[in-house]
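Below sits a lone chain in structure tokens, taken as the form predicted alone.
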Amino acid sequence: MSGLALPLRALGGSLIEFAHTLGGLALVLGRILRALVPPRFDRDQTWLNFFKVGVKSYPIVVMTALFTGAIMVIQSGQYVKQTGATGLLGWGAGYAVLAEIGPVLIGLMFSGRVGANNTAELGTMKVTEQIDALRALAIEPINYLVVPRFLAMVVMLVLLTALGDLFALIGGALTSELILDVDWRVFFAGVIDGHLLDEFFIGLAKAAGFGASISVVSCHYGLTVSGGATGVGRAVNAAVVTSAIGIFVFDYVITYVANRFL
């Protein structure tokens, strides 16, 4: 029994930490929703975050999407050459990119770039007492700092995913033309004939869920930093890991609901 005491104690500590984190995330989300109805947030900060989150992220999203579409086509190229089913090339690549791979890869990229930066920024403000200074000036940090970031991440990740879907299909069409000798018009005809509008909207729903998850997680860890610069580093690491878990959880839930009820 004594040999089990340490593992059981460690497991209990992990469960308590998990419950504490989950409760903190729920509190941050509740405060965000409370600030949204009726709207009580800084609009100048919201527009600034739209620019920081969206405009500055689109180059890396475009590059990621182009290579994602190209990889999808290359992976299916051998099958196409063997069977001559060139009409299925656009449908297969489009289905994988629009419904699953595009939103997840862009979400993970967004988490690493935007989520980590948001945690570091808020964490630095916390350890340098800038957030306490806002409270001293009667400015609510949730309304001024958190809600604008939440709105920007949700809206811009949806728009970036739509942009990424377009460039993923362009990358797939170029690869099919240059490597597989399949005309790009045949590729896009397969996408159109596949009636993939439902998959496109499911991908956008996933992007909205990913954006909400990344924003809540990054803001929670940023606002609860302690321990100076070392604490900021730990918070950024924890935020990236937790955001990735949240992305896969939302991916599973939305995929299950879509396949079960739609």
Given for the second form:
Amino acid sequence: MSGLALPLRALGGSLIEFAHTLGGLALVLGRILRALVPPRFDRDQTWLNFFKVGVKSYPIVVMTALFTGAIMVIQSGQYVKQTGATGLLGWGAGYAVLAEIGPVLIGLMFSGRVGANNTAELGTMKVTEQIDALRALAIEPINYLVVPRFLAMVVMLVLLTALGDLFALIGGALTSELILDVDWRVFFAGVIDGHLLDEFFIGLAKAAGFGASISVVSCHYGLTVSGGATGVGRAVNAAVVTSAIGIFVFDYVITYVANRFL
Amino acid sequence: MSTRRPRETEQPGDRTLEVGEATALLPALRMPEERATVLRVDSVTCWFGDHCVLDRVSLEVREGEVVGIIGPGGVGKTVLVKLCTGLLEPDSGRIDVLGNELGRTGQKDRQRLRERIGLVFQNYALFDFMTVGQNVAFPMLQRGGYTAEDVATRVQERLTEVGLPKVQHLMPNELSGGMKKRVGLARANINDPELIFFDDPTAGLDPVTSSKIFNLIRLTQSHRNSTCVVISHDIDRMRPACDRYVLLYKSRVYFEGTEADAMASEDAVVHEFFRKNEGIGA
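Moving from the form predicted alone to the form predicted in complex with its partner chain:
Below is the whole assembly, all chains and molecules, this chain first.
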């Protein structure tokens, strides 16, 4: 009996912790949605976050996307060369990049850069009592800090994914021209003939879901930090891991829904 | 709570009072019995896990008073302030602030109430992504209804009052501990709150800066007729600032009264606490 008690207790503890985190995430999401209708958030903070999240993230997104497109072309290059089906190169790379690899990789990069930074920022504010100071000054932290970040992450991740898609295709076209000797016009003709508009929009829908997931997760962990600098470190770690899980869960759900109903 | 002096008659930015001058204003303020109760804590109990931090604590603060809350470290002084400002919820008991029962106020009412309260945090809690000027202006901008000129004038006025007229453009991390405390005080004062809590305003500061801070607290009270609740261990430097003291000991209110009452008390704990540093900084 005592041999069973220990793993059961550990399992129970993990389940309670999981439920606690899930409840916390739901609570943050609920409070964000409540602050959105009618709008009760700080506009200046929203614009500031659009800049911090979007403008400062685009270099890393462009780099990620360029290499992602190039890698897709290199991977499929040997089969294309063997079969001579160069017209399929643009379609194959475009399909993978627009529907799957682009949004997921950009989402993961975004989570590492913006989500981790967000958790650290809010966590530091929490341990230095700045969050309490906001409340003491009659300002609701959700309206002032969280909703602007949520909006910025959702909108900017969609826009960055669209930008990333473009640069991924440019990266693919350059690679096909320079390494595989396939004319870039043939590459883009493959993309256009592949009718990949649906995949492009599915990718953007995924980006919106990833943005919402990253913002809710990073804000939740930031606002619930305890234990000083060590606590902030732990929260950042947990936020990055949970955001990555969130990205894959959303990816699965949206892919399933898209394949089933579209 | 409507007996505050009207804003038009106040000229807080004119000059800074010296310690002696501020202390000289005391007699006019020491008739609290007939004044309205600004803060009433009634049998409040607060648990953190299985540790009882506050056990049936009751106290009253009247309009215009400066009340010092003293006691050994970890006795629950900061918790009491956080309960009184609605940042924490008690497990039992009732807290009335400026005529509002905290437990029964909704979110909007509580926000309106907080606009009438100031809080200076133990660890400054200045917003590190804002300049000093933005920090001080922040409560005013959030409340709204002021022109940019009004805000700039008031911020300059408050910073001059605390002896920091030229730090507006600095970031909080460029200031010393004492300067941060004074900026915190300026921020807490910007909207002329009726009740201000000071959570250990001299923690970690040198004796000279500590005296300056307590002088500023007295000044705040005398200029605006604000009611002040001050938490501190620094009983010697608190003396010129406080009208009355509440001693928290073993999670309960152990003593409540003036310094004279404390000195007249036969209780060893009260004596020890009030005479601990006698002669050092008085």
